[in-house]
Every structure is written in structure tokens, then in C-alpha cells.
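In C-alpha cells, the next block holds one chain alone, the form predicted alone.
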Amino acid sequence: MPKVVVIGGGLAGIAAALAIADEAESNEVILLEARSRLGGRVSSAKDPKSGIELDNCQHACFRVYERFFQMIARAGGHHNIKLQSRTNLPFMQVGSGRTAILRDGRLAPPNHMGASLLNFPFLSLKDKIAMRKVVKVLATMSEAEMAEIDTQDFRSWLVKKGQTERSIERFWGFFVLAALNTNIDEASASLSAFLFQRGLFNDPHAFDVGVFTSHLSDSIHPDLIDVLHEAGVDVRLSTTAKALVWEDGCSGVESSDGNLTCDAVVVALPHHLAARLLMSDEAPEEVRNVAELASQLEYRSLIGIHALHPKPVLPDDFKFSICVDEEVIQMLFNKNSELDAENLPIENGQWISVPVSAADKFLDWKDEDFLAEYTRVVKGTFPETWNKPQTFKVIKTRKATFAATAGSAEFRVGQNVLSQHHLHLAGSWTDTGWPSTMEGAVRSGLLAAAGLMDFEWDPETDWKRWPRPPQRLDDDWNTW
């Protein structure tokens, strides 16, 4: 069986290494990760002032992330995630505090949210009547039909379908922004259609929200590095891949830990790093062409805001909410409701987290600018309980996700297009059919592993060697 080097210890690299090692005990797998912990961009870091581990940005997962949950279950990490027992998506109007909830009901998809949408106060009857037609189109759209509209932006597509400006701003636009990390004006209509078909209008359980019970690195690294070791993977942290060795195909890796010879390599890196590694004078022309495609993908940034208050500001039953018509403070998450009690860093206080998606135009803002917006939104909505945060931290990630813009499918290559060179690719930027999500990353790793081991696998089916993904009322998973 082959000796394999996997470059990159994010979710894609972990999935690939674990799947290959699980397939046969005789497989020799080495996993190289430049950082001191696994997880890649799903990570946290210690704030030097407060000493608290802060996520790079608020992360949520959804029940539709089936392969991601399989990998977590394979590592025995059920305790790291809480899942809603039913879809519950709260919206809040800043200032007035007026709220509404989109939730699944008794009707069959795609109408399972119809009752709550009918009563949704932030859209007019005219908006809702127009939306019904598009919901039906999206629910029945084939993969081929979605692929055909990749070069269109989703806003233009919606306008052609008769959608109102209010529904675009308050419904369609929000979900695209949050899930694709791309503004609706530039987002691929294909990936946007996929989002709504797979998330909101297909399986009634798909959009049940999940959150982590500790900071991200603590939720990802310990269990996954343990299961990799148990599977026989040689995990080498703080080790950088400097170059690929080319001799009758990709035959090794030059690393900061020395040169490694192998039978195959899986490059599981963000696309700009993958392109840099593949773009070598010694590499075959086909490999350099793939590097050129990857280098043309753009990035979009994320900003994570963390506010730790000495006394609670949000109500006890407040878990999270979408903030209607807010450009910066797009959502509020009550971390107290997510974290296990032993993981709460402040006694008697409250930790509020804010994700800012597609945040490129806010990268030059100073912390006080974000604090002013945060204060306006939170104090303006909860004036009676407002108290100033004792810790306020802004974390900016410039290269957070690939930009899911119109036409981006052209630059996303398959995981195994270079298999004849003993080289495989993984990462959410590769052609998974998904936007840049934790699920897309894990799927890419499994697809690379399947290609390397030369067997067919349909990513819509479970990875057979791993536990099944969580079902509703599954006692193995915590409820949020």
C-alpha cells in the first residue's frame, strides 16, 4: 500500500489523512501542518491582554454538513457540538427589538417553512407572493441547470425572477452573505441556488444550527489529533512543506523537517498556497496550468468581534439573532448559550460574538469604529441591561474563504485531475459543488482520498468506514 504525504492540517487534510489511514493499516500516512495545532482556518488564538482563547470568527455548522459530522463522530467529538432539535432562525430589528423566527413546520419541503414565512413581519405580502415562485424553481432545479447560471450574479437572477428589493435585502441577501461570505451583488447564482436548495428548501432538518461547546481549536485539535495517531498517521506539527519533488511524477516533499520520499502527495492547502507550491519549473505543464487556475480565485475576508460584558446584556433565552438591515453588526451570538460551563471565561458576565461576513471594506476600520457600531446596535436594542464590555476584541482574517463570485466555477479544479502525476488536491476551493464551508473542506479531503485509493465514492452517501451523521433526537449529540 502507498506511502502518502498530506500537506495541510486543516479539515480537508485531516479528512484525507484519516480516510487513507482507515482504509488499510498498511497505509503509511504523514500529515504536515505548519501551525502548532490542527484545524487550519477553523481555529482560535489566545488574546494577550485577557488571556482568553478567542475564535478567529464565530463559526456555526448545520445538520446538512453530514461528512463533517461523520469526521467529528469518527474522532468521538460528539461532546464538542450542540445542535438545534429543529430549525430556528431568529431575526431582530435593531432599536425596536421586534423579533420574528423562521422555523420548520409540518408541511413537506420546500414549504416546510411556509407558515413562519407567511407571518414574517419584515416582508410584505407582495414580497412573499413573489418569493413563492422562486422557492419552487430553486427546489426543483437540477445540477445542470444550476451550473448554467454560474456566470450570473444572484441579485440579477432574482430580479429577472421578479423578486422585490426588500426580499433581496432582508431574505435572499442575508443567507448568501452569511453562507457564501460574498455579497449577493457578485455571488455566483449557481452556488446561491445550491445554498437554498440544499439548506432551506430540501430536507426540513438541513438548516438545524450547530455551535461549538469550547473555543474552536479546543473543539477541533485534541480529538482529531488523537484519532489520527490511533489510525497510525504520523502527524508533524510546526512543519512546512517548502517544495514538491518531481521525478516520474510527484515523488516527494521538501519540508522544514527534512526531505520525504513517497508514492503520492495530497496538497490540502488554501488556494494561494497550493498554487505557490504547484507553480514550479520542474512541475509538468498540466500541474502549472492547475496552479494558474487556482491563483485566479479571489478571497473574501471575515471579521470576528468578541465583547465580554461584566453583567448580562442579552436575555437569558437569547441564543443568536440575525440583525435586520444591519451592514456591520450582522448577527449577535450569545456565547454563554453555546459554551459548556467550564469553558466560560467570565463569572456572572456575558460573552457576545459578532461575525462580519464579506468584510473587505471594513478591514481598515479601527477597533473603536467597530465598538461604536456594536454599542449603537446592542445598547440601542437593550438599553435597560446595557453595560460596557470589559474586553472588546476585533479579529480580522483577510484570506478567510474563496470568493464565491459569478464565474468562479471555472477556477475550481477536481481533486484528482493530477492523479496521473501521483498528486491529489483538497480544500474547500476545489470542485466540491459546495461553497467554502467546513463541509466542503471535509468532502474535498474524502474525494481526494477516494481518488488516491482508486475507488468510486458518491459524496452524497456516507463515508462507510465512519459513523453516520447525527439524526434528530440522536442521543449521542447535545441539543442547543
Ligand SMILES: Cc1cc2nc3c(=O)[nH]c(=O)nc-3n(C[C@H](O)[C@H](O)[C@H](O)COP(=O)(O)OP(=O)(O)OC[C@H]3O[C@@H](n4cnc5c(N)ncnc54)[C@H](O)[C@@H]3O)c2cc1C
Contents of the next structure:
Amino acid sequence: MPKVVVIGGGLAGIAAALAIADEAESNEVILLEARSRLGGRVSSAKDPKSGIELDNCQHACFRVYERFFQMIARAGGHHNIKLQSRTNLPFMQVGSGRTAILRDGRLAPPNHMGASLLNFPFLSLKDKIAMRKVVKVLATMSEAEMAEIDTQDFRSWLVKKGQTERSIERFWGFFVLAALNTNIDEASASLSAFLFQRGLFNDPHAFDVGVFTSHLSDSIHPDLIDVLHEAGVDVRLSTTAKALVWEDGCSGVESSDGNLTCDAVVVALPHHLAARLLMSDEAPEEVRNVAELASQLEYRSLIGIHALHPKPVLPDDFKFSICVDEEVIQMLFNKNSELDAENLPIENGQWISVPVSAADKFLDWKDEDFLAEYTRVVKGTFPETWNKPQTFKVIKTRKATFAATAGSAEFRVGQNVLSQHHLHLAGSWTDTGWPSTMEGAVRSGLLAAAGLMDFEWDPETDWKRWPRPPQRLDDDWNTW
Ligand SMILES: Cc1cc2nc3c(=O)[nH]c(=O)nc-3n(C[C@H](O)[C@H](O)[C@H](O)COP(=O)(O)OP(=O)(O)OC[C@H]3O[C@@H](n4cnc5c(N)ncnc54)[C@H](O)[C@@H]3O)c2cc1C
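Take the protein just shown as the form predicted alone and give its structure as the form predicted together with this ligand.
Whole complex next, starting from this chain.
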């Protein structure tokens, strides 16, 4: 009976363990997770002062996250997510009071947002005319053409394509920052091109925004641990993998729960931890070379801000908005519109959350500095309803995502490059072609599982044993 140990109970490890257990009933699968709950970076924790469960940061998903949705559906977790039934991306500007919405219209892709873009007040006609040409280039770029520009930063690439400074700051730059967690000045042109092609220009449904209806850990842990148990996975929480055992390939894991022997291992850890585990004197040279590559990837930080107001500040129909020209308060999300009523800790008030992407330069800021910025933006936009937050929390995650910088593709290795050593890799940092996202994590786990079970799978197609991803107006999924 082949025995597999999966190390790491984030989305990548969960996907790998579940897919292997589902596919080959004779497999014995053990999933080791160092923490007491599954979910990894998709996590929330109780704030000791207020007693309120707070997400590490706002997590958004998009309809294009097809493998992620398949895994959520496999666990029966449909109720945990709400998805827009039509792409709708609101923008607002403090001071001027101007607002706008980018939405999909009647035109065929890549011009489906064309009508709303034409009326978009934050760009001039000159900006928009210049954008048309690049939209076409990005929509038709082949995978090979994208790979070729990985060593270029996206700003320089856009400048070469005649893009104006304003469109770089207010349009291209915002999407790169939010989706790649990397500033446009240093972001890989390849991953940026991928983002625009897959997310915005090729499929009018792709960018429908989704949010969680409960706290992150509650959205992931309970449903997924149940389905893993049902599938026969031996989930060992609060169990840390300390070292890999090498004997004719990777033949076991030393863990805080004792030594485990196995036929294959999937290491589904963030890159610095994967590198640490792989880098040992006993490991074959090829394995150490992979560890060396992974250790060269950098991280970028994310900061999550939670403000709980005693009375509503944002209008009832406000779901979220992008804040034009704002470096810190880049977006506002109205948690009241997301969370199921039983998950809202304030009866008559409002919970606003703010994700701060590529937040490295704000890591030293004090809570008062964030509160001052938050007050300037929110009070400045909604002066009549403004009231001071009764709870204001800032959560900083230093190692949030790998830095999707120019040239980073070189350090992202394939999930199955070490399969001859009975070792497979997963994690959003591995080579999925996606940035560090929930979708990238699930894809990586499935790719590792397919490699381990020695079958071909194209990640652009559904994982056959799992329910299909949501289509617009699908009754099984809630709309937002
Ligand atoms: C603050 C923040 C906001 C984000 N926002 C978004 C978003 O809006 N949309 C989006 O798509 N993505 C977002 N991401 C990225 C996304 O969460 C990650 O890309 C994804 O969850 C990574 O999953 P993973 O399984 O690869 O790694 P992880 O989630 O890091 O999982 C690794 C697991 O391994 C465990 N572990 C570590 N060491 C050991 C060991 N020695 N033994 C056993 N277990 C171990 C860890 O506890 C963890 O559970 C965000 C990330 C952060 C941090």
C-alpha cells in the first residue's frame, strides 16, 4: 500500500492530500500541519482584547479561481463564499468625491469593459486611446511571449508600449499591486501580462469578485477537515515536520509526533520553509539545488486593517471600492455586506476592512499612523456619517506572498522535478504560472498529486473527481 506524507495543511497541502486520497483509494495519506487548524495563510484568529475573530487580511477570490472553487465545492463549502453575478469594480477618490465603476458590458472580449472605461473619469481620452493598443497585445499574447518578458518590470514594458503615467498609476498599477502584491516598478512583466489576460481581458466572467461569508479559518478548517477525514486522510494537527529521511530517495519524515516511513512525500510549505527542509547533507544534490533556487525567492508583506464602527459610515449598498491615488488605504471593504449575520460582532455598527498590498514600507508604522490615514480617507469621503471606530486593529504579515518581481520565474520550480527522489513540491510559490494566490496554491497541490500518481493533467481543465467550478447564476453558489 503506497503511503504518502503531505507536509503543510495550507490550501496546497490540503488539495494534494485530498486529491491523492480521492483518486487512489488504496493510498494511505497522512497530512501534517504544524498549527492547530488547517488553512495556512488563509487564516483568522481571536483578538485577545476585543474577543473578535479577525482575518489576517481581507482575502478576495475571483470566478477565474476555478480549481480553488472546485476544492471548496468538493468539501461542500459553497455557503462560505459569495460571488458577484457580474463584474463590478467601483472606484472612488477622496477629496474630489468622484466615483466610477468598471463593469463588463455587451462588447466582446477584450473590449467588454470598454463602455465603462470610456466613461471612467480618472483617465483622460489620451490615456484611454493609448490603452486600447496594449489591451489587444495582452489579450493575444502567447504563453511563450509572456515567458520571454519575465525579466522585465511591467512599468518599463508599459512605457515602451506608449502607456501614459496616469494610466500606469491609476489602472495598470492598481491591479498589479492588488493581485501580485508587488509594485508595478518591480513586478514581473510576464506575471502582470498573465493577470490582465486571464483576469480582465479574455473572459468577461473571470473577474467577478468573491468574498468569504465567515471568518477565514472557519471558512476553511471545518469543512475541509471533515472531507479529508471522510476521504481517509490521517490529518495530524499541531504536528511539525522536522526533517526528511533519505534512503533510496525520500523514505520518511521525522516529525514532532515521531518518525513516519512512507513511499513518497509532498512538501507543501512556503518557499523559505521548503528550502530549509530540503537543504540537508543527506539530501541528493538535485534536491539541494532546488532548495538553493527556492531560497532565492523574496517575500512581500501584506497588512490587514479592521475598523469596527459603532454606527454605519458607508452607505448600505457599499460593498467595496478601490481608492484612487491612495498609497495606504488602497481599498475599502464593507464586511457587513460579506459576513453572514451570525458572524457580525456589532449589532448596529459597521465593520470596514482594508487590505494594504506590498506593504513592506509600512511595516514600521504604528497603529496611530494607520488610524490617521484611515480617518483622512474615510472621514474625508463620508463626512456626514463618520464616527470613530470602537475597535481598530492592524495585522502585519511580513512573509505574505512571494515577491512577483522581474526574473522571479527562475526560482519557481515545477512540482514534480524531484519525483525520481519520491519527493513532490506544492505551494503557491511553485511553478504554476499564477501569482501567490489561493488558486495558485490549489493548482500546485493538484499538479503535485497528478505527478505523484503518475498521470497527465492539464490544470486548465477541471479536476475530474471534484464538482465543476461555479458558472454565473449557478444556484449552488451565493451571489454578492
Ligand atoms: C495577509 C494575506 C492576504 C492574502 N490575500 C489573498 C487574496 O486576497 N487572494 C488570494 O488569492 N490570495 C491571497 N493571499 C495569498 C494566499 O493566502 C496564499 O498564496 C496561499 O494561501 C498559500 O497557500 P500554501 O498552501 O501554498 O501555503 P500556506 O498557506 O503557507 O500553507 C503552509 C502550511 O504549512 C504549515 N507548516 C509550516 N511549517 C510546517 C512544518 N514544518 N510541518 C508541518 N506544517 C508546517 C503552515 O502552518 C501552513 O499551514 C494572501 C496571503 C496573505 C498572507
